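This document starts with one chain, in the form predicted on its own, laid out as structure tokens.
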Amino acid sequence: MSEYDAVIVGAGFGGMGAAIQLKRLGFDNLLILDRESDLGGTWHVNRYPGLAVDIPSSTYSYSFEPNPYWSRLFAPGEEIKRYAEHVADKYDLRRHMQFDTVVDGARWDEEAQQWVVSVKGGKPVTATYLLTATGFLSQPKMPDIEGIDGFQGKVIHTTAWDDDYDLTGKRAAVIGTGATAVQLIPTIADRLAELTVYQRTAIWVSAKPDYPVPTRVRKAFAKVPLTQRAVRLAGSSILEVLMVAGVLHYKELPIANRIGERACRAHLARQIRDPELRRKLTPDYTFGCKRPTFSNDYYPTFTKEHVHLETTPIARIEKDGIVTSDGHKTEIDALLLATGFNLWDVNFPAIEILGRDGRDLGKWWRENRFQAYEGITVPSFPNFLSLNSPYSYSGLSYFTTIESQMKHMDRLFQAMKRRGVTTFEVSEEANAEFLDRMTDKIGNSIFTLGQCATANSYYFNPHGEATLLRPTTTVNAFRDAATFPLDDYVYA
């Protein structure tokens, strides 16, 4: 008999949502493992200046556990972390959690019909079910630049921010201009003597309607939850139009994409008068190929005399500075890496997972296309739920993905309970049909019909396929999670 009903790898919002659903289904013998020192996933790891959620706070929470107390429309990172702690306490999740624990891998034991999970420095644990909730943004990406290891100044990656290092009066360089850099750069610029930002790919940025949430509004949200649900619905609808209509349904509704791009261009034009600087900051790929972001102060930062935008490629890093391909050297004291995350090389999956007959999930995905039935289960991997899988991310709020997967879990486990069985496995046929359907739908998206070659977007896997996002509406994702054919699974 297994030691645990289920082992969940990851104590972020995905892992906590899965644990809540399992407890609702009657499973209480759970083990949640996390390599970090506390819960919260990316909101525990990231502490860089300017950290905030990049979609309205009202949509960034479990729908069944709204938070009426967000201080701003776009809540700062420390509030998201506190919300995670609140959820863990309210749903009695902490007693299941074990931190500072690195999971080396897991294998399916056919004879015992259980998962054997290997833990670094400890004894393996066994569980009837294995759930991986390692997140999409969990493996930091380090730039592959000649000489970076020889730099003798301070090096800080945004996922390991050093609060003790004082940037005041320093000459710093930021490598990267993605969503993290858009938040970081305006926050630190005024403390620095010189700041040089090295941009490989420009990002689409629109105005950020951010403002403090008045106390009276927070009180209304707490007293009459329906008011907050209405705000959440409005915010979700806007995100749905932006992401689903403008990006995933580009063929049918190209106007939605054009509206998004024009809004970003207008925002840039209002804030940057210098035509050459504006040209450098204008993306050369179609809006939506890469996740856009919001900011009111990112563009104006580049108009300051001590801030420089460098678009010439980096040739190498020397002990005291950065040399670009034209031979120009910029001396710096600190190197700040806003280079994001490595999704595809080391994150799908984040640990070695061996299924039936020793099938290696990572190897199989790379040799047979990235795929997962309804974005959550994989053939030849019994009793396994992968919560960050190809075609799983729905909409722009991660909580949409989490809750649709919780709904899928509910339907699947209820079906097993009625049958009096404990083992499930999605069929090869059902998985193939789902993959064909997703591949067909992605053909109508901006990823297929737009100009995305220069976007350097993490939406695309190494095969050049945009398999991260589910190319349907969020309504469709929830409907399918509640109505998928039960005979798509084999039970035992």
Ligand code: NAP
Given for the second form:
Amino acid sequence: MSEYDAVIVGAGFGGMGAAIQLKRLGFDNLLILDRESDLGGTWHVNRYPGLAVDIPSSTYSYSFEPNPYWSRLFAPGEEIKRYAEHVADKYDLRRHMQFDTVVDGARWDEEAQQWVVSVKGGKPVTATYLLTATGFLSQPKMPDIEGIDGFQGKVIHTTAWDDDYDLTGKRAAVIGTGATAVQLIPTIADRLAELTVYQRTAIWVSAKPDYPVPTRVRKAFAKVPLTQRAVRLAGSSILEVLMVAGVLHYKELPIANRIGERACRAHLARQIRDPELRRKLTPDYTFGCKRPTFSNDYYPTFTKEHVHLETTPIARIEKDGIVTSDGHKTEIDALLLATGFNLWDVNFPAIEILGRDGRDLGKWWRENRFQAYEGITVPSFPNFLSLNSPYSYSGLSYFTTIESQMKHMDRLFQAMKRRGVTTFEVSEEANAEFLDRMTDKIGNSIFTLGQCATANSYYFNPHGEATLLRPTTTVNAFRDAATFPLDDYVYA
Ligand code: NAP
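Right, the form predicted on its own is done; let's see the coordinates for the form predicted together with the ligand.
What follows is the whole complex; the chain from before opens it.
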């Protein structure tokens, strides 16, 4: 007999959604483990200045738990963290959570038909079901630059922001120009004496229609939830059109992509007069190959006298500064690393997972292809739901992924209940058929047909395949989750 019905690794929105679903299905003996000291996943870890959601907040919540109180169209990070706390309280999840607990790995015990989960410094725990909700962007990437360890000033990665370090009057460097840097740079620039931004790959940035949500609108949302649902539907539909037309159906609708690119070019042209600076800030890859972002104050920051955009590659870091390949050295006090996340070396999966006959998930994905049936289950891994799988990310709001996976869980567990069984495993055939379908669809997308070679996009795995996003509409993802053939699974 297992100690727990299920162990969920990760207390972010994905893990909490899965826990809510398991509770709805009647499981209450749950253990949610997280290596951090509190819940919220990415919204607990990330606290850098300027942090905000980069899609409209009305779409960034569980549909069954709308939040009428977002202060802005793009809510700041701490509000999302508070929302996560509210969800944990309302759905009585906290009593299942255990923090500061690093899960080392998990192994399927065929004889006992259960998962054995190893916990650093503790006793292993057993569970009938294992769910990993460890996030896509959860393993910080430290840049491998010569000399970085010898830097004697302050080093901060954006996932480990040091609130006690005062940037005022400092000479700082930011390495990286992804979505995080775009939020960070304008927020800290005015405090600094000098800021040098090291850009390796430019990012497409469009205008951000960000406004405070007036109190009367918030009141209306709280009083008549249907009004907020209508706004959510409108927001989701816009995101869906952007994703489906501009990225997934690039072959059929290249115009949609070009509209996106033109909007970004126009935004840049409006904000930057200097043609040389504009050239440097213009990406050389097709819009959509990597995640574009929104900002109204990113570009103008580079017009400030004390802010410099450096596009010459970094050669090395010395104890007091950064030297570029042309030999130029910039002395700095603080090195701010907005260098993102390592998805493909130390994630997928985030922990060692050994399935039937000792199949190692990480090795299997790397030696074969990255794959997961409906982005959630894997053959030879019974009773395992991998919530951050290849082809699982559907749409632009992560909550779409979470909720379609909750639907999949509902159908799967109801089927087991009806059969009076407790073990499931997806069949090799169903998995292969799904992989073929996804591979076929990705052929029409920007990832296959666009010029993505210079994008350095984390959407691509080490095999050069864009296996992160599910290349279908979110409508299709939800429909599949509610109707997948039950005999795609073997039950015991
Ligand atoms: P990212 O998009 O991966 O950007 C990392 C940046 O660091 C890139 O510009 C990268 O350059 C650069 N870099 C990495 N290693 C480097 C090195 N050794 N030398 C020089 N440059 C280096 O990471 P991110 O900005 O943290 O964003 C990741 C994702 O998080 C986003 O795509 C978005 O989905 C999400 N995000 C969401 C929000 C939000 O909703 N609020 C906010 C921020 C981020 P290359 O491109 O050349 O590799």
